[in-house]
Structures are given as C-alpha cells and as structure tokens.
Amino acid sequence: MDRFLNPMALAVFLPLLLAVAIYILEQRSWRIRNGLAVASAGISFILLATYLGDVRSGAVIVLELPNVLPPLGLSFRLDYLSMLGGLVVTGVWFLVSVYATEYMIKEHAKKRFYPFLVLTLAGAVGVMLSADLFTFFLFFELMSLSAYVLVVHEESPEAMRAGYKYLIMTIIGGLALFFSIIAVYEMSGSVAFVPGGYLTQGGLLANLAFIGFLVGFGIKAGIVPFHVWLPEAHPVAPSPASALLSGVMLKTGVIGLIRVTHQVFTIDLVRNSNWNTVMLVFASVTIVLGSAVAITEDDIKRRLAYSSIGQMGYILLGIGLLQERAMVGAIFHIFAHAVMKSALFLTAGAVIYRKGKRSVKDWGGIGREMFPTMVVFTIAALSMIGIPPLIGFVSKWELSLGALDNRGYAFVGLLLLSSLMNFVYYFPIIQNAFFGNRKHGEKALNIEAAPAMLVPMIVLACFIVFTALVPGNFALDLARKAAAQLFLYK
C-alpha cells in the first residue's frame, strides 16, 4: 500500500480516482467538478516537481508494482526524459483545464467531458513515466480510447466521422504495438526500457517489431503517412481538447519512438538495419507535406492541425539522425511545441468562442478587438517560424547543429524551407488581424476573452518568450541531459 502513496504513483493514479469522483459529484456542484478537473493536473504537476532537484542531479527513481497485473506488473521511472515529459503533460494540462472552465460553459455534455478529460490525463502521465513496454502500452491505450470521447464531443456528423477514423487508426496502432511488444518479449524475454538497449541481433522478427513500433507510435504522433486521423479530429474537438491533442498527446508517440530506438533496440542495430534512414525519409516528407497543406487551409484549426504534423517531423528528424545534439533539439521541441501549439489552439478557440469565426479570411481587425489574445497568437506563431530568442528557434538551432555534425546539409536546408513555409501560413493571419479591415457593416466590439481563458494563454506566452532567456533553462538542461543519457551507451 505504501507504494501507491509514493508521489510518483499518486501522480499517475490520482487522476484516475478524481475522474470517478468528478463523475459522481458533478450533479452536486459544477464548482466541485471544475475544481477537481483543474486540481488533478495541478497536483500531479506538484508531485512530479518534488523530484525535479533529484533528477537534475542525476538520480533515476524507479517504482515497481509487481503485484499489479502479474506476471509483468507495472513499473515507473523518473529520469531526465520522463521528468521533462511528465512536467510538460501536467503543466500544459493544468493551464488548459483552467481555460476549459470558461470555454465549456456554452458546451453541452459537460458531465461526460470532464471525467474523460482527467482520464486522458492519467493515461498521458502514465505513458511519460512508464519504465517498460507493457506499462507504456496499457496507459497508451487508456489515453487513446479516452481521447475518443473528447474528439466526438460535439456529436455533429463531422465529429462522428472524425471520431470513427480516429478510433480505427487507434485500434490499428494498438494492434501494431501489441504485436511488437510480444515480438520483443519473444526475442529477449524482457519488455523493460534499458539504457543502451538489449536487442542487438537483426532478422525478420526484429524488423517486423520495429515496423510495428513505427506504425503504432507514428499514428499517434501524426507522422505521414499515418497522419490521416489528425486533421479531421483536431478541428472538430472543443478547443481545450484540440490544444491537448496537438500540444500533448502527439508527444506520447515520439516519446515511444525515442524509448524504443535507444532503450529496446541498440543504436548500432537501428543504424545497421537502416531504420534511421527510414525515419529520416518519413521525417522529411512529414515536414514538407504538413507545412504545404497548412498553407492551403482556410479553417484556422485545420491549419494548426496540419502545422502540428509538420512540427512532429522535426522531432522524428532529431530521432532519425542518431546524433546527440540533434536529439537535444528533438527532446527540447517536445517541450517547445507543447507550449507553442497549445497557445495557438487556445487563442484560436478564444476567437471562435467570442466571434464564431473559424475562417482566417474573417479575422480582419480581430487584433484590435482582442488585442491581448492576438498578441499571444503572434508570439506563438513567430516562435513556430523560428524567430530568436523564442523557444522555437532554440529547438531548430539544436536540430541544425546536429544535422551539421552528421554532414546533413540537406536537412538544414529542409529546416530553413520549413521556417519559410511557416511564415507563409502564419504571417498573413497576424497581418490581417492587426491591419486588416472588418467585414462591411460589422461593428467593433470589446470582446476580449474572459480572465480564466486569457491568463493561461498569457502564461504560455511567457514560457515562449522567457524560457530561453532565463539562466539555467530547466527545459533545455533536461533535454541536454536526457540526450546525453540516451547516447551514453552508444
């Protein structure tokens, strides 16, 4: 019992309990419901943050629960990578939950939305802290299936179609992961994440296992060609859910790829089997295609969704280069993209909430009516383009240096091309919002977002601006240490 009272265990299991409590207590008071939803992420964040000093000092904290779901049991670990991932999940989730307390007032089915919001949080935290493939798979599936309810929340024909596609892709990904985990166990007798990896021999089964991991995790990360669910699901979900789907949940897929590439397979096996080349090809196509389609989209949430696809290509590029400095950029971008894209989806949601405008062509003059909101949007968009010293520039800088270390000059050019494409689909929105004209006959209104929505957006904007400027940048420090730990046994 004491193990379940461990702060690490509480960070994972407390949201599960609170999801049930929210469902039971919802009819008594909406304030209790909202408070518990916000507290679930906030308490998990605090519990994980208590370990931050120890982890930054090099400690690896392991929690084994062998009597839960024997014979494999559950196991959790806090190292540099899981600490950064856990803080990103719970921190962003807390801010989005605060935002949701205002945004969801106009929405229906809140009794269903909030429990599944917290249930999805439990799955995401469990994924980030997992110490083996079995634990990872269980929480990955919990997160994925719970998120289906968030995707179909509107219950419109579009939402139901998107939810069906999401569910089909989730099942395909889950089956691929299940096969790969069985294959790993058959080859090694273990499913643990071990520094340096333990699968050293190639062959048909090893290749099929890696394909399964690439498909399963690639679907969740929105990697081309496994991305087909993403541009349909993100736009139809409520904006708080869109922010979490894009800002947080996509990262669970790339975290899985990092773990498998470095802590199940050995780097030498991945390189000798040319799986890194496959990842680099997928990354390049993902970066270009995601950005190219984003340029053509007029619906703001679809444009942001395709932008997320391109951004996931950055992280896959950093993984596929099999180079420490590139991995620093990939891991830091997990943090950077979570903050940037959450800010963008929340600001877009605020405009839709206040003005009902989803078409970017209709955003003329909104920057004068919702000035703080559009300032946050502008900061996040400029960071996505890669303007220094914003956090988007930091990850692209590290990725570029890693590519140059491998003489991957073409990949540096690809990152520059992507930045240009980001400019093409973000800058017109900013220009139109601040300098464009409203539609003929449309009156100017003071329609700024409510404080519960505005404050989380401003906090995210502060992270975007100041993270790279503050000495002892904790996110970059954790990213560098995580990359060094992954390549320690190369």
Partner chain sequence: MVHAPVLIVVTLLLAAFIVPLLYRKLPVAQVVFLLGIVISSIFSIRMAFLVLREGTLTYYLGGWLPPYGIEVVADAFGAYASLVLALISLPISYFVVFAPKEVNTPARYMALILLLMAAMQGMVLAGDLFNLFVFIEICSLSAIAIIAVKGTRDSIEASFRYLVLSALGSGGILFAIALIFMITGHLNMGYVRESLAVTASLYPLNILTALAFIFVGFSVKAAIFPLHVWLPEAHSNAPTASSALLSGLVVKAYLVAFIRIMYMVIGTELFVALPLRPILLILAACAMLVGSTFAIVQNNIKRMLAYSTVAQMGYIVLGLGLFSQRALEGSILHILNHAITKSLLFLAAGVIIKQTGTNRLSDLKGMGRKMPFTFAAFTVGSLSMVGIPGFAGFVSKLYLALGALDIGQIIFAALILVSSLLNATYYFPIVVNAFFGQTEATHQGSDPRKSVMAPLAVFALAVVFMGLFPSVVMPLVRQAAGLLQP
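Please show me the structure of the same protein in the form predicted together with the partner chain, now that we have looked at it in the form predicted on its own.
Here we give the lone chain, stripped of any partners or molecules.
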C-alpha cells in the first residue's frame, strides 16, 4: 500500500479517482465539479513539481506494479523526458481547465465533459510517466478513447462524422501499437523503456514492429498521411478541448516515438534499418503539407489544426535526424508547441466565444475590441513563425544546428521555408485584426474575455516570452539532459 502513497503514484492515479469523484459529486453542485476538475490537474502538477529538483540532479524515480495485467505489468518512471512531459501536460491542462470553467458555461452536457476531461488527463499523465511500452499503451488508449467524448461534445453532424473518423483511426492506431508491442515482447521478452535500447536485431518482425509504431504514434501525432482525422476533429471540439488535443495529446505520439527509437530499439538498429530515413521523409512531407494546407484554410481552428500538423513535422524531423542537438530541439519543441498552440487555440476560442467568428476573414478589427486576447495571439503566432527571442525560435535554432551537424542543409532550408509559410498564414490574421476593418454594418463590441479565460492565456504568453530569456531555462535544461541521456549509449 505504501507504493501508492508516494507523490508520483498519486500524480498518476489521483486524476483517475477524481474523474469518478467528479461524476458522483457533480449531481450535488457545479462548483465542486469545476473546483475538482481544476484541482486535479493542479495537484498533479504540484506533485510532479516536487520531484523537479531530484530529477534535475539526475535521480530516477520508479514505481512498479507487476501484478496488474501479467505478463507485462505496469511500471512508471520519472526521468528527464517524463518530467518535462508530465509538467507540460499537467501545467497546460491546469490552465486550460481554468479557461474551460468559463468557456463551457455556454455549452450543454457539462456533466459529461468534466469527468472525461479529467479522465483524459489521467491517460495523458500516465502516458508521460510510463516506464514501459505496455503501460504507455494502456494509458494511451485510455486517453484516446476518453478524448473521443471531448471531440464529439457538440454532437453536431460534423462533430459526429469527425468523431467517427477519430474513433476508427484511434482504434487502428491502437491495434498497430498492440501488434508492435507484442512483437517487441516476442523478440526480447521485455517491453520496458531502457536507456540505450535493447533490440539490436533487425528482420521482418522488427520491421513490422517499427511500421506498427510509426502508424500507431503517427496517427496520434498527426503525421501525414495518418493525419486525416486531425483537421476534422480538432476544429469541432470545444476550444479548450481543441487546445488540449493540439497542445498536449499530439505530443504523446511523438514522446512514444522518441521512447521507441531510443529506449526500445537501439539507435544503431534504427540507423542500419534506414528507419531514420523513413522518418525524415515523413517529416518533410508533413512539414510542407501541413503548412501549405494551413494557408488555404479559412476557418481559424482548421488553420491552427493544420499548423499543428506542420509543427509535429518539426518534432519528427528532430527525431529522425538521430542527432543529439536535433533531439534537444525536438524535445524542447514538445514544450514550446504545447504552450504556443494552446495559447492560439485559447485565444481563438475566446474570439469565437465572444464574437462567434470562426472565419479569419471576419476578424477585422478584433484586435482593437479584444486587445489583450489578440496580443496573446500575436505573441504566440510570432513565436510559431520563429521570431527570436520567443520559444519557437529556440527549438528551430536547435533543430537547424542539429541538421547542420548532419550536413542536412536541405532540412535547414525546409525549416526556413516552413517559417515563411507560417508567416504567410499567421501574419494576415494579425494584420487584419489590428489594422483591418469590421465588416460593413457591424457594430463595435468591446467585450474582453472574462478573467477566467484571459488569465490562462496571459500566463501562457508569459511562458512564450520569458522562458527563453530567463537564465537557466528549466525546459531547455530538461530537454538537453533528456537528449543527452537518450544519446548516452550511442
């Protein structure tokens, strides 16, 4: 029983319990419900943060539950990567939950939304902290399936259609992962994440396993061509849910890929089997296509969704380069993109909430009416484009350096091209919002978003601006250490 009373176990299992508690207690009062929903993410964040010092000094905290689901069992671990992932997940989740308490007032079926919001959090935290593939898979499925409820929340026909696509893709991804996991287990007798990896033998089964991982994680991460559900599902969800889907849940896919390529397969095997080339090809296609399609989209949330696809390409690029510097960029971008994209979705949500305007063409003059919101939007967008000293720049910088180390000049070009495209689809929005005009005959309505919505956005904006400026940047530090650990056994 002692094992369950340490903060790490609580961080994983508390949201699970709270999801049930919320379901039971929400019959009584909506205040308790909202409070618990916010608290669950906050408490998890604090619990994880208590370990920050330990982890940064190199300690690894482990929790094993071998009796659950033999022969594989559950196990959790806090290392650099899971620390960063866990903090990003719980931190962003906390802010978004605060935002949601205000945003969801207008929505229906709140009794369903909050328990599943917390359940999804439980899945996401479990994914980040898991120490083996099987635990990872278990929480991955929990997260994906509970997120379905968030996706179809509106229950409009489009939402149902998108949700169905999401569900089927999730199941296909889950089955692909399932296959790969049992293949790994078959080949090695273990599914743990071991620093340096342990699968050295290639062959048919190993190739199939890698394909399975690529498909399974690729579907979650929105890698082209497995992205088809993403631009449908993210826009139809309520904005807080979109922020979480784009900001947090996509990252679980790439975290999985990082874990698999470095801690299950050995780097040599990945390189010898040319899987890194495969990843680079997918990454390039994803970066170009995601950004290109984003330009053509008119709906703000769809544009942001495609932008997410492009950004996930960066991370995949960082993984595929198989190079420490690039990995630092990839891992840091997990943090950076989570913060930026959440901020963007939240601001977009605030505008939609106040004005009901989804099309970017209608955003003329909004910057004057909702000034703080649009400032946050601008900061996040500039960071996306990669303007120094915002955090988006840091990850691109590291990625480019990594690519140059590998003589991958083409990839640097690709990153520049992508930045340009980002500029093309973000800048007109900003310009229009601040300097454009309202549509003819529309009255000015100076309603700013409510504080509960505004504060989380501003906090995120602060992260975007100041993380890179503060000396001893904790995220970059963790990313560096995580990457160093991954490449330690080269």
